[in-house]
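Taking the form predicted alone, here's one chain by itself in structure tokens.
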Amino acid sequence: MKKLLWLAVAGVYAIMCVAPNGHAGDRDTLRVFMRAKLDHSQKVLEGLAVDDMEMVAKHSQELALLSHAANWQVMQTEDYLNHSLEFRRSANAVTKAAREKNLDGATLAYVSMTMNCVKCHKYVRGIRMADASK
């Protein structure tokens, strides 16, 4: 378990080091970061589909850790911070349910996490479109 935690921390650190100064404005760096989020999310879904609770716990924990990275913070609004907090809570709920070997609970938490992700992306696109039209 400690090894898994250290690997997760190392993964977050490696992703943060890809961006110069941790700046989220670099499109290539942000694209790599977003791909990592998507890859972990897909692994959670795979783990749910095959009832591999270790896989689910590992990748949902990675998602929660990524939500603390500097690259995650693409804007500093109260709404964005609330979206991030809700996502993190959902990811942690997936991890908790997976560790308890609760497939139904992990699946429901995954749906919630996915909804939070989609809502946040919709919010960010809306803000960026509004800024672009000014």
Ligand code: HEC
Second form
Amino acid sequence: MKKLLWLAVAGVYAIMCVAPNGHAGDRDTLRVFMRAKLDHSQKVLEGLAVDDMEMVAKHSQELALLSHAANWQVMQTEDYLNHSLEFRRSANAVTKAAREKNLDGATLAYVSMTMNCVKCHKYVRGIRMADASK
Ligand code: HEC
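The structure above corresponds to the form predicted alone; please provide the structure of the form predicted in complex with the named molecule.
In what comes next, the whole complex appears, and the chain from above leads the way.
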């Protein structure tokens, strides 16, 4: 009987762990992760504003790295993957221009990268709204 009880407890625990978005801690971790993008992109802007190309390259590189992380892969769709790839490409373009001390090029790439932030968020919002109306 005692063994059965433990099995039941373990079973409930296992279900709680795999439930989508069911774990408050995971949501918080994801939020912190997502907000780090904002911090880095603000640092890129700061670097551009004061013509500190090392600062620009450091944070655009961090952004490209984040896009490889497991936490980034919130969705498994082809479109999400493409948005991620486009984003990474533009972040890398920022890094490259910054290393070449090309302020105008880095600024242009930054604008394109920022558009990729917005495009992906628009996509994610669209999917979520479609899901909610089902
Ligand atoms: C490939 C897709 C994609 C790209 C590109 C992207 N994001 Fe996000 N972002 C997401 C997703 C998905 C979420 C929502 C996660 C969730 O709540 O489930 C999110 C959430 C956020 C949040 C909200 C975090 C919170 O407080 O809940 C911020 C801020 C953010 N992203 C900033 C950025 C910035 C800045 C960029 C560009 C430098 C960027 N993101 C690029 C997918 C993306």
